[in-house]
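Only one chain is included here, represented as structure tokens and corresponding to the form predicted alone.
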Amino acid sequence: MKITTPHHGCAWITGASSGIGAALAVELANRGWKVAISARREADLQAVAAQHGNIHGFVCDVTDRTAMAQVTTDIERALGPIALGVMNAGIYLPTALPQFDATLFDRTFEVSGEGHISLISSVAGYGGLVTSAAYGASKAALFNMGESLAMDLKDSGVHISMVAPGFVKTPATDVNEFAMPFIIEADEAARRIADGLAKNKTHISFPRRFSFLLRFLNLLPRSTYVKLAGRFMGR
């Protein structure tokens, strides 16, 4: 399978103003990449684009789909072609779902015939975790929508990336008052996320001891799963 690379074009990332999204902006400038980064607060995108000059920010809001539409195109007049999308825009809140609208790619990969989407999922996503209800359903929904997009574009060109994160160390991980267990940093996880890119993995899920648990946990009887779980984390 062919791999994506700085030279096919640009990266953006969405909900790159703090946490994994502005780490990995920094990681994949790093290797290479123009990276355009995109967020609601304009100072906080600016001060993510000085930490590079590979850096750019395009201040949009990602359930806005005309400004969407249009941040596609400032980033590719500015930057070229779109080649790796990496879809990060989430929040944590008891009734908030992240959004994502996959169109907004179709026009470069439909020209380019290649091109690698990479969609910021969470291990939340495997199973019911404590406080994260409306979070977890979020996540579990872009696991179904990313391997249906997996099969539909299977021919095209276009590979797609699940990302599954255990915790980070980010704004939305320190307001939680349940253990976190195999907790890492921003800048850990965006140099895992960027080596599986790198390497065209469909699943990057990490801590591995983590994701491994809790793979297994969800392979048992449901009331036995909701049980053990609970009491690893803490309630």
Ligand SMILES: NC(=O)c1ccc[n+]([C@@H]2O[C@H](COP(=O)([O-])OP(=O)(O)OC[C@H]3O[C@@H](n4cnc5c(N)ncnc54)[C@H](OP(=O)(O)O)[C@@H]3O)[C@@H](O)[C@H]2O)c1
Second form
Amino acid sequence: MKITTPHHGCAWITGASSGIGAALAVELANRGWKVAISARREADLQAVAAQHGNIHGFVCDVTDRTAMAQVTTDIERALGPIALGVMNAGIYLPTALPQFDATLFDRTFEVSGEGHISLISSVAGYGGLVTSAAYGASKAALFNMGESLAMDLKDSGVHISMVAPGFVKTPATDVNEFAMPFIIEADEAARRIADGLAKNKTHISFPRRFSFLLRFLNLLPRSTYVKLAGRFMGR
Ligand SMILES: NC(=O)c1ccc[n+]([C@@H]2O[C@H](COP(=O)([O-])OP(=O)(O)OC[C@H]3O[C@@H](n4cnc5c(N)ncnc54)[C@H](OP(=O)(O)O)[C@@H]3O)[C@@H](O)[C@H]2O)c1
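Next block, the form predicted in complex with the named molecule, ref. the form predicted alone:
Everything in the complex follows now, all chains and molecules, and the chain you saw is the first one.
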């Protein structure tokens, strides 16, 4: 599988007005990518774009299909074909998923016959976690969908990767009142994601110790998993 590079086109990160998406925009721009960032908060997008000349903001709500189709056109007009799509926009991402095989990426990938779509899931998608009933279910669905897409698109030239961060310090986790083991900064998460993308990894998960621990716990009988994972997170 060919590795997608800045040579093939631009990168688009949804949900990049703060947190992991914003940090990843700066990281990819520093690695030579032209980066389109989208989100709803225009001022925050502009503040991220101001950090690097190769970052360009596009206001768009991922739950608005028409707006997403329009922003795809706008990005390609401004920056050229989208070669790397990082679907990062929080819990609203699943709402936008039907557009993967419909209007959003079709044209780009039909024209170029290559590309990379990265789905930002979470270690919360491996199994249930404290306070993650809705969130974890959506992230588990994302893994399932990404794996299916990876199989279906195997010979298409389009690479699918799934990213499973542990806890990352962002506005989203600042509200958590429970202990967040192995939490890392958004810059560090962005570096790990960019490294994984550059190696065409299918599964990018970090921090390693937390990810291994959760994957190990998920090999146990489910009742044991529920007991141990809950206890590990202070319940
Ligand atoms: N932080 C963690 O510990 C952690 C761990 C694992 C996975 N993740 C995943 O990483 C991704 C980024 O999360 P984060 O922690 O960086 O949170 P964050 O700082 O709150 O960022 C969420 C981003 O999503 C955007 N967004 C939310 N709803 C949107 C909508 N309807 N349309 C367009 N953009 C929307 C927000 O921008 P606007 O409000 O401006 O629209 C913001 O830029 C999420 O998918 C999250 O589930 C995070």
